[in-house]
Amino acid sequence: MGRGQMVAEQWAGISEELRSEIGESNHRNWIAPLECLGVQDGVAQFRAPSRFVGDWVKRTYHDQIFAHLRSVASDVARLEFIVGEAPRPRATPEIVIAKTLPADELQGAPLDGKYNFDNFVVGKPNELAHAAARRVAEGGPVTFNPLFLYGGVGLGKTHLMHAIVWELREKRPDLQVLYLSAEQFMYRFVQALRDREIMDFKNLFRSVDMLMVDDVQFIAGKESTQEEFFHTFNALVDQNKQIIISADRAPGEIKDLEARISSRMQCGLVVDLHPTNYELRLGILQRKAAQFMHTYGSVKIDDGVFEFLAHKITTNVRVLEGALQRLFAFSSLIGQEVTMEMVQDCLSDILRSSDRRVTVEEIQRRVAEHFNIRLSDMLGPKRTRTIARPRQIAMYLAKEMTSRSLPEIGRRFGGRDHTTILHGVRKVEEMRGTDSQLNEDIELLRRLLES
C-alpha cells in the first residue's frame, strides 16, 4: 500500500479527532461529507459534495486538517478540494445546481443542535418573534413574506433561525431550505462573478423553497451584492417562496442599505426581539441550569444566585448562559456548591464588564432631547401627558441601564419617592406589550445611550 493511500486509510481517525475539536454540528456539516483520496506529489486531495463545501472547509478548517495530515505524512505540502466523480483540475470543478441537491447540501451554514424551539425560553420581549418563527416552521402556505427578525446581540435571532431549519427538517423534509449568513451570500456571489458562473449562482438561489439570510446588515454598502440580493428576493417572492431575514436593527435603520431593498423587506412582517426583561432572564437561567445538571451532575446553588445574575447581566443572553456554565464547571471541579461568594470571585470579569456606565443624568438629557421637552419640566412637578410619558420612559431606562437603586433614581428626578419611580417603570413595561411606537422610541434611545 502506497503512503498516499495510507493517508486515505487514516482519514477516518483524523476525522474523529476533528469532531472533538470543532463540535458535532460543524463536523457533520463540513468534515463528514469529505472523502480523502490520498496524497500525490505532496498534494492531499479531498472530494467534496459541492464546490461551496470545499471552499468553506478550505477557508475555515484548512489549518486544522493540514496539521493532522502532517502528523501522519510529513510530505504533505498542500490540500486540494475537488468536486465530481474523479480528480480534475481546480479551474473546472463541477457546479451542483440546487435542485439536484439533498436537503442537507442546501444548508449553507452549520447548525447548532441546541438552537431548537424546545430550548427557546419565551417571554414578553420575544413572544411575537417566537410565534412568527413557529408559523413559518410549519412549512405551510406563505402568509407574510419576508419574515424580518431584528434585535441586538444575544437576543435569540440566530436561535430562532436555526430552530426553523431543524423543525422543517422534521416536518417538511421535502422542502429545499437554504440557510446562510449575508457574508456567505456575498462570498458565493463574488466567487460566481470571478469564475463566470453567475447563472449557476442564480439557479441555485432561485430554486429553493425557503431562503434564510442571517445578519443581512452585512451587505449594506456593497452595491453589486445588494443588486443581486434584490433580484433574488423579487424572484422568490414572485414564486411565493418563503424568505426569512435577520439583522441587528430594523430595515429602515440599516445605514447604506438601498431604499428599494429596505422597502421590500418591510412588506412582510417585521418583528423586534426586545432586550430581555428580568423575568425572561430568570427563566433562561433556570432552563439552562436544568440542562447543565445533565452535563455536570447535581450542583447545589444557593438561594439568590439566579436572581442576582438576572439583575446583573442584562444585555446579552449568551454572556448570561456562559456565566452560568462557568459556575457549573467551577463547582464540579472543586466539589463545592455555588455561593454568592463564588459568583463574585468566579465571574469578576463578567460582572465588571456588565456594570452599566450610563448615568441617570445622561438618560434624562437624551430623553428630553428626543421628545423635545425641557429638562427642567421632566424633573419638575408638571403631570401633563407630553411631560409625564417621557419622564416615565426616562425612569424606566434609568432602572434598566444603571445600577442605581429606586430611591437614588427618585432623588435624581426632583426628589420623587421610590414608589413613584416603580410605578413609572411598571407602567412602561405594561405599555411595551401593546404600543409599538413606544418600543421603537425606547430601543432608539437605548442604542443612542449605548453608542
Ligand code: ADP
The other form holds:
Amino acid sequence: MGRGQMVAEQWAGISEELRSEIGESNHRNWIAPLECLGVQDGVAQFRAPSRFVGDWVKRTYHDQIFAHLRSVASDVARLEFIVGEAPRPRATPEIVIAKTLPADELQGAPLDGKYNFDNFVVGKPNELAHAAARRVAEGGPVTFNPLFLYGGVGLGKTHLMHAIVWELREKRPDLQVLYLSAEQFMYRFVQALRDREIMDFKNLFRSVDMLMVDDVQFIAGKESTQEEFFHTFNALVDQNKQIIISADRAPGEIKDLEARISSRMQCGLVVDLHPTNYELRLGILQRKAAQFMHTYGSVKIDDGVFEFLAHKITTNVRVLEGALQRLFAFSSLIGQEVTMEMVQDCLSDILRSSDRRVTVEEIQRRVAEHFNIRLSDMLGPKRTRTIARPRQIAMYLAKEMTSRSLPEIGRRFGGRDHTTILHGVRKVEEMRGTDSQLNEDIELLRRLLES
Ligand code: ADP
Ligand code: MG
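Got the form predicted on its own; could you also share the form predicted together with ligand ADP?
Everything in the complex follows now, all chains and molecules, and the chain you saw is the first one.
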C-alpha cells in the first residue's frame, strides 16, 4: 500500500517529465486526464476518463509511461487502464481533443517503415496505382475523391497506403492523416457504441484531413458499421477531405456492400493493381535483396536465381518475398552463397505449389469434359441450361482458382462482360448453399484441377 501510494505521488513528477517529452497539447489531452491509482501486485493502475482515452494512451504512450514508472518503482510489471467510475464532468473534452490532435497521434495502425515509396518498385501492372498514390501524397488540393485502390492479395495496396502516410508526414506535417484497416474501424465503432462514446468517435473521424481505410471489403455485410462508414465518408467528402480506400476487388464486386456505398466509392478515381508480370517481380526481388543485405549481411547470389524465382513464383509478392528471405536466412546460417541447388532444396514446398497453377483454359476444358459438352459451346452464346450451368461453374472455378479479374475471365469466356461473370459466380455461390450434387461436382473438379 505504502509503496503504491508513493508511486501515485511520484506520478506528478513523471507527468511533468512526459509534458516536456510529448509537448503541451498532447500532455493536456492524454496524460493530464489520467489518475494514477497506485501499484498493486506489480500492476500500475490508471483511471482514464473514457475507454477511448485509455486506449489511445495505451497504444501511444504505453512504453514511455512504463519506462518512467520502472525508474521509480522497479516492481511495476505492467500498466492497466481502467475507465473512471469516479465522478467526472460529462462535458466534451474528447471532442476538443480530436480537433487538436497532431497528425501522428491519429495514427490508427502501426506503420511499416519499409513500406515507403523508395522501396516500391513500379512496373506496368501498378504504375497507375502508384501515380495516383504519389499524387495524393503531395497533399495538394483534392482532385479525386475517394481514391479507390484495389487488387489481389500481396500486390502492394497496404505498401502504397503506408507510403502515402510517410510522405505526407514529411511534406505536410500539419495534416491529420488517419490510416487504419476496415477491421479496426469496425472495432472502434463497436467499442464506441458499447461505451456510449459515439460522439467522440464521430468527432474523431470527422476531424481528420485524410482518412485511409485498408481492406474495406471487410465491412461488407456488417450493416451498422457500413452505415457509420457511409456517414463518415460523406461528411469528409463534403468537407473536401481526401479519402483513400483499398479493397481486394472493385467496389461493384464486393458482395454485401450496400449499393449506395459502392456507387459513392466509384465517384472518385478507381485504380486497380494488376497481377505482377515477370519484369516487376524481378525488380522487386532485386530491391528486396538489397534490403535483406542490411539484415543478413552481404550474401552472394548466383546468376539466374532471381530470374528463376521471378519466373516460378507468380501468384503473390508476399510469397516471393518470403522465398527470398528464406534463402537469405539459410545462406547466412550455413555461410554459403545462394545457388540454384539451394533454391531447389530450400524452396521445394513453395515451388511445388506454384507449379500447380491452373489456367482459365484448363478449367474450361475440364468442366466441359466433366459435363460432356463441347468447349466451343462453353465459350459460345448458347443459353440452354445444360450448357449455361457448366459454363457458370467454370466461371466460378476460374474466379476461385486463378488470380484473374472478372474482366479478364470474361474475355476468356468468348468476350463476355464482367457483370455476366459476376452473375455466374454469384449464382453458383448461391446454389452451393442448397445443392449437394453441385458441391460434389465442384469439389471433384477442383481436385482434378489441382492434381
Ligand atoms: P496487399 O496489401 O495488396 O495485400 P502488401 O502491400 O501487404 O499487399 O504487399 C505484400 C508484400 O509485397 C509487402 O511486403 C510489400 O512490400 C511487397 N510488395 C508488393 N508490391 C510491391 C512493389 N511493387 N514493390 C515492392 N514491394 C512490393
Ligand atoms: Mg493489405
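Being a predicted model, the structure only gives us computed values, none of them experimental. Note that the rigid core is defined as the largest set of C-alphas that superpose within 1.5 Å between two forms. Residue numbers count along the first chain shown, from 1.
Once the cores line up, the CA of Thr143 ends up less than 2 angstroms apart between the two forms. Arg374 is among the residues whose C-alpha shifts by 2 Å or more between the two forms once the rigid core is aligned.
Positional change of Gln344 between the two forms stays under 2 Å at the C-alpha, relative to the superposed core.
On a core-based overlay, Gly42 has a Cα shift of 6.0 Å between the two forms.
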